[in-house]
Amino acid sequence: MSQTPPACKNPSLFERLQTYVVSTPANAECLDRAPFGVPIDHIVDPLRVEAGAFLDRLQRLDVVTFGPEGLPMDKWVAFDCAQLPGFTYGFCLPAAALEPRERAAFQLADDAEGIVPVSTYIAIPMFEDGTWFGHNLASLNRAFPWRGLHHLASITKAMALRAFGCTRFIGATQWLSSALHIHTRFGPLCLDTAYTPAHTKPETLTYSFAVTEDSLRAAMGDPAVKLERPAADLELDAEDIAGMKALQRDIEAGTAYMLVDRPRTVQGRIVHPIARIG
């Protein structure tokens, strides 16, 4: 990419990588084709047979990132729930630019062509105008440490939300998830649930935040942006199910809570700073 990258923690990503979106032609008309001035290099149409190789590589990205114990997604789930109704955004490299060990991780032949994803963000539009639900975030930062892909996940999510035209974001993850430190870079997160039996993993929180210029730039690491964060009233141990249930009872009774910052480790335990709002 030759354009000036947005201010962020790792501007070299924009020089070394390309960008892609998976989108139907009709949905692509709604995209911001140059979020933060960065043009989208590739638009992959999931309705075309030729997209198959890249979509297989997207599925493989989950295994390379999280391992077999991650959150494997059947291809029909990605197609039905993300590629048709919404978008997938990420960074990629030409297959020819991959090292042998990287090709092996993706199970690519030596003569493989096309692009290979190094990050992905999937979001699904909700009924409320401008509101999107975050479905999956992955990057090869930890899997390929020699690539210097630090901050790729948070930059990918911020770029995606701008490209999708998101004004309000909703997400769901587990209190023990290492991704929470990424999500809190966007600012304080309103808690819609603290304990969620509707989910396969009840120790799940549902959160939301208003998507603003500052929230996106802060998440990317723009040093000129400083977000206000309320002081915490309590800390929740990430394994304290009774505490999660107590927060959930309060939320259902009308008390508003906010996860105000990233988790920290106290005596080997992960704890989350939470503020009572109003």
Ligand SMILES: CC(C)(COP(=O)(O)OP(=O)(O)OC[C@H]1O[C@@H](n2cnc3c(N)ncnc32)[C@H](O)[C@@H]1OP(=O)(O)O)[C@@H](O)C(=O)NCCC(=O)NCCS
Contents of the next structure:
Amino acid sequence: MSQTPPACKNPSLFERLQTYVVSTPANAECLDRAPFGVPIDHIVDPLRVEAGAFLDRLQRLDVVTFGPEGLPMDKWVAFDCAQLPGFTYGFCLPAAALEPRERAAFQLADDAEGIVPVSTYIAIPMFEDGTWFGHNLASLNRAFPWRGLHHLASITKAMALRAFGCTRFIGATQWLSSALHIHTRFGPLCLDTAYTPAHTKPETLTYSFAVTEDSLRAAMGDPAVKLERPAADLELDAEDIAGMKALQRDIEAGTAYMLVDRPRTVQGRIVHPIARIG
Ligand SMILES: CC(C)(COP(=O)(O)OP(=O)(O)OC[C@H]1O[C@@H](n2cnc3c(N)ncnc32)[C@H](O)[C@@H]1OP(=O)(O)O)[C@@H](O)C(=O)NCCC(=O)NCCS
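Show the same protein again, this time as the form predicted together with the ligand rather than the form predicted on its own.
Shown next: the complete complex, the earlier chain at its head.
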């Protein structure tokens, strides 16, 4: 990519990597093809046979980033729930640019061609106009530390939300997930649930925020943007199920709460700062 990258924590990502979107031709009509002025280099159409190899590599990215304990998404789930209804955005490299240890991680032959994803962000449109549900985020920053990909997940999510035209965002994640360091970069998050039996893991929070120019730029690490964050009224231990249930009872009774910032570690425990809004 040769254009001026958006102000961010790791501008070299835009020099060294390419970008892709997985989208049907019909959905691609609604896509911003140059989010923050950065053109999308590859559009992968899941309805075409030639997409198969790249989509297999996306599934492999799941394994490489989530690790052996992770649960790679079945291809039919990705097709039904992500590729047909929504978009997948990320950064990628030509297969030929991968080092042997990186090719091995992706189980690629030495002469493999095409592109290989180094990050991915999947979101699915919701019924409300402009509202998207965040389905998956992955980055090779930690798996390939020699590549200098720091801040890749945060930048990928921000670029994706701009490309998708998202104005309100809803996500669900676990209180123990390190991805909350990334999600809270977009600003304070409204808590829609704090304890969620509908999910496989009830210790899940559902959160939402208004997607603004500032929220996206702050998440990318633009030093000129400073987001307002309310002061915390309480801290929730990430393993305190009774605390989650108490918050959930209050939310259902009409009290509004916000997760105001990233988690911190206190005496080996992860705690989250929470504000009571009304
Ligand atoms: C989690 C993941 C997306 C992070 O990707 P990444 O490119 O390293 O993320 P970023 O660099 O944008 O931001 C990570 C931030 O979280 C911080 N962080 C992450 N885990 C942390 C932890 N356990 N403790 C403290 N800080 C942590 C990092 O220090 C960094 O903040 P900093 O830049 O201020 O140092 C990546 O490791 C991954 O794909 N993991 C497996 C899949 C996953 O868990 N996805 C999220 C749920 S869908």
